[in-house]
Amino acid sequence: MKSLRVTLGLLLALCLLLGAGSALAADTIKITAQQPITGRFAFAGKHINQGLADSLAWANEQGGVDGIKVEYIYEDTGYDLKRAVAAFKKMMAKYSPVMDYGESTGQGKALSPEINSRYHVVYGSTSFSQELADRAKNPYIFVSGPTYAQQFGILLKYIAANPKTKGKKPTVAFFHSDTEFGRDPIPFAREMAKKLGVEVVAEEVTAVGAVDVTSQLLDLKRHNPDYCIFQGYVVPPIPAIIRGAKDFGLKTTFMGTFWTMSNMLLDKLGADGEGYMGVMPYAYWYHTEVPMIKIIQDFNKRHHPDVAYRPNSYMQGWFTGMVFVKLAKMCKAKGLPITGPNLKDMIPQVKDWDTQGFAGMVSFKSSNATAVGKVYVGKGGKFVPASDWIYLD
């Protein structure tokens, strides 16, 4: 008698256990971050967490995920890679959230051996990297557009279908910045262009927000390429280059990358930002004839009624939201608990999916990172399409 009553209570106490558990698991699904929102990169940080704490507040207002509600937790960084390491760390210790977003390449670079290892965490952040993208080494990291390598890729492929010489093979130059952020994409780029038949030209490198340019520009003279593409730069030396190479009578069509697509940027080229072009992974702010940007600005209208224009960087925040949630909700319909491990392994699964006009029908194909891009160009002050849709793969 002595033996049952003591299964029976071992029993109940399992059953508590177990109730309690479920509960907990129930409660809400964490997701952390460390956002730069000083610092040198704040300019871009703080819009990139309102829009992941948008994009998530919205999900919550559509149900969550069947029900299940996201908690939000984030910490400021300043953009310092020591700080944002602690920071995760702690964090991970604190929530054991089941995805994070990183402040930058370097804290993904930094984290990635030990997000792979011991913590097990779907990761998501401001980077671009074709390294972190790289599903065999970095199952756990996915890049919230196409790498600055896909987005070269996207922009060699309207190139190449838009000959300024109708029979003349299109040429281009690659004018970069001397750093990762610069140099990340050229090695994929000089072998797409081969691929499709464009030439490279010529490849012109400086400091991050150079000055003097005046070799570079008589070099790019010199080779007088149809296109140049900028990568590692944000405002500075580009509207110098853009306005040398119109004194010296070039008819290049300048291009950008994500970073060097902003209105920002054409508010500091004023006239001279007609005509220039770049690849985006999103629609603008004033597409309002896309359905998710109506439903970002009816979102705004009534949580943020001061808000007039959101960047680029708080789209990227919002649609990192979406691929968050959009992860939970396959774990959830195929009938798995939400963890790192299986919202991991949800990354490759997701295929054509639609995202109501805002960042094309996303796949993670071949790596973590989606592969596909808008060309745009400048005009009148805002950038309109010059392109649909363009997908690499």
Contents of the next structure:
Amino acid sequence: MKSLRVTLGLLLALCLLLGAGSALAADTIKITAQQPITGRFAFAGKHINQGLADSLAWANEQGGVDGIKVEYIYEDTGYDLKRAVAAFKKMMAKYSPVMDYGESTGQGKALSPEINSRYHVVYGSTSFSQELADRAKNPYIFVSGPTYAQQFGILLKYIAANPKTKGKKPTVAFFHSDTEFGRDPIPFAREMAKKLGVEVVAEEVTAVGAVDVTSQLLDLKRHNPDYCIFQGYVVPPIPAIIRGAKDFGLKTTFMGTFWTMSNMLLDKLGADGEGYMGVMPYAYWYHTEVPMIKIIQDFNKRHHPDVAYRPNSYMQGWFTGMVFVKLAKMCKAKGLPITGPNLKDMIPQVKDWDTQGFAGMVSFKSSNATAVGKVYVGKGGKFVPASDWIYLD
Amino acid sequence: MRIGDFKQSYAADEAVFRSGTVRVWLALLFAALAVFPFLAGPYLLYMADLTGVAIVAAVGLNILIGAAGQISLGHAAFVGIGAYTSAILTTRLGLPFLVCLPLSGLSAAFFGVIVGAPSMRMKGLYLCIATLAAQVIFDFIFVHWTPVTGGIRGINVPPPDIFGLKLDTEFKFYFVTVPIVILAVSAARNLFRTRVGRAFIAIRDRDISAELMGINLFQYKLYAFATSSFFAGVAGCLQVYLLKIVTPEHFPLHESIRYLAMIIVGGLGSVLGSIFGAIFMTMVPEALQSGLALFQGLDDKLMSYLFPLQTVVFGLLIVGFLVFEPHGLAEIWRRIKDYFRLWPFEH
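In place of the form predicted alone, output the structure of the form predicted together with its partner chain.
In what comes next, the whole complex appears, and the chain from above leads the way.
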């Protein structure tokens, strides 16, 4: 009986403590997140979460949003839409945040109608989907970088400006997986290529974890494109394709978009990674000449001293954190209360925002995506800039 | 101790609500279900809706596996067929929710009969593999038949409409889910008291003796597949209207295994077990997650170990339950009930 009383007492004390905790934190800007920390997407999710958490913690060190602290609350979803939606609803009810970060394209699509009509929170996510960046349909949702279509646009712009043989139309092949992620930018990319005078000579499609890519390689050999852009993969089957193409004696330059521009892939490619190119919306961890990267490295040295490297998924989280804080600061500067609808109105007003070399000069112009990126090339196991920031809008 | 509870006829023994006590408790349960939405927030209501979907699907699977003894690894595919059917019927033909609901069940039942056809020749593990094939084939169709299923992007579905009332919040949706769950559960409960239900059980217990008794094995196995898929289809329809989107990612193989786990944890062959199993498999991961939330902000490194641990703990809980009570949660429940019913004369 006594032990029961003690337990109950402890529980009560705990409840009071927790209650006091939330009471103290009343004067903050709340940002919630449903992160895929476990499950299929965990390889990126845990870094994205850390990046976002660190970015907001750094912002707080800098004085928050004009003195108001930002509070970051996250939950794991296991990359399961049902759980993600549940976590979203739970967090909306419990914390009434003004901004939220979601785990997938699917979550954004499923929640978009309710975000517009009920929840009114600005919503960022792991997604680079074109559909979500549509401002007319999803005014509250933004993409933390260029959409996949815009990433293709940036690469095609680069290709058009750098033909392999002078005076001849450059040729390109699209090599993509049979998933939403793989197919998302292709229709736009075809149009863009036509506009820029780049000829699309082949489109290869594989399953996502494809092992045998012989038929696609033979087709690639037949068309011998100057450039070949991958979309919708993380690592396999890219090394096999690049090696195979080398064996066939192809001189094709292979390129990737966000997820295929990781150092993880470059490490897997080894010597074949030399000359591998692609588009990245952010700077890499080792680009210490970039002021924001210096800040990130310094922050990590202070808070995570044993961290030697942060992948580009971490940068995605960090940049999203920057956008959240920027929107809140804009609201404040205009003398508006920091609420979801006001924050949403700020998105189209972000113009030529200096990200200290991290993501170029960012504007959300025609869509809720940044439409800017840089082309990098693999050299000595690292990505080095091959172009300046390329703007689409 | 309850006394004076004697049955004087077979009908009384077979009754669904066997005593006044049961009726009182049931009335209390319904009252609680009716009051719940007015007390709970959107999160709990959403979880309740999600659990409702899981219950309908699990009850369906339990009819097939628990009652008729036909193993299926393709249950998620049937839920998927139901979901796609209602998504397509709503977006293309503009059919209302109440029409889509039975049609989703029927279309899933139709495919269930086709998939069940090999059960004439196959049993046990072999049938398991045959239904696995169904899972893979339907998964492939969901992804690749783009003009109809919308391919990998799936189909966005508007909130359902009942007689002009838009069910756009989980609060309103709750009042659709609960009656459907009650209907599904009572249908399943009554099924076991009919000729067909008893035939299922006879087939499960010994197919040869069942055949000797004059049960047409093939016909009744197909009935089992059709019934089970009908439930799955209805669950799929509910799910698609709840999530407002359907993509092939919602019906992978591990979803089929999750349904299987529900009925095994809950109790094979028991309707109550399906309900317990569905609640367990839906709510426990959420409870673990909420438990973890208490530790948030303590230490990043600690969290990076704790997150994957959720899955491990969940797995251990399932194994633990099965080791200590192979007949599932329904059996544990029965023992608890018996304890109170017989108290103070346990033995």
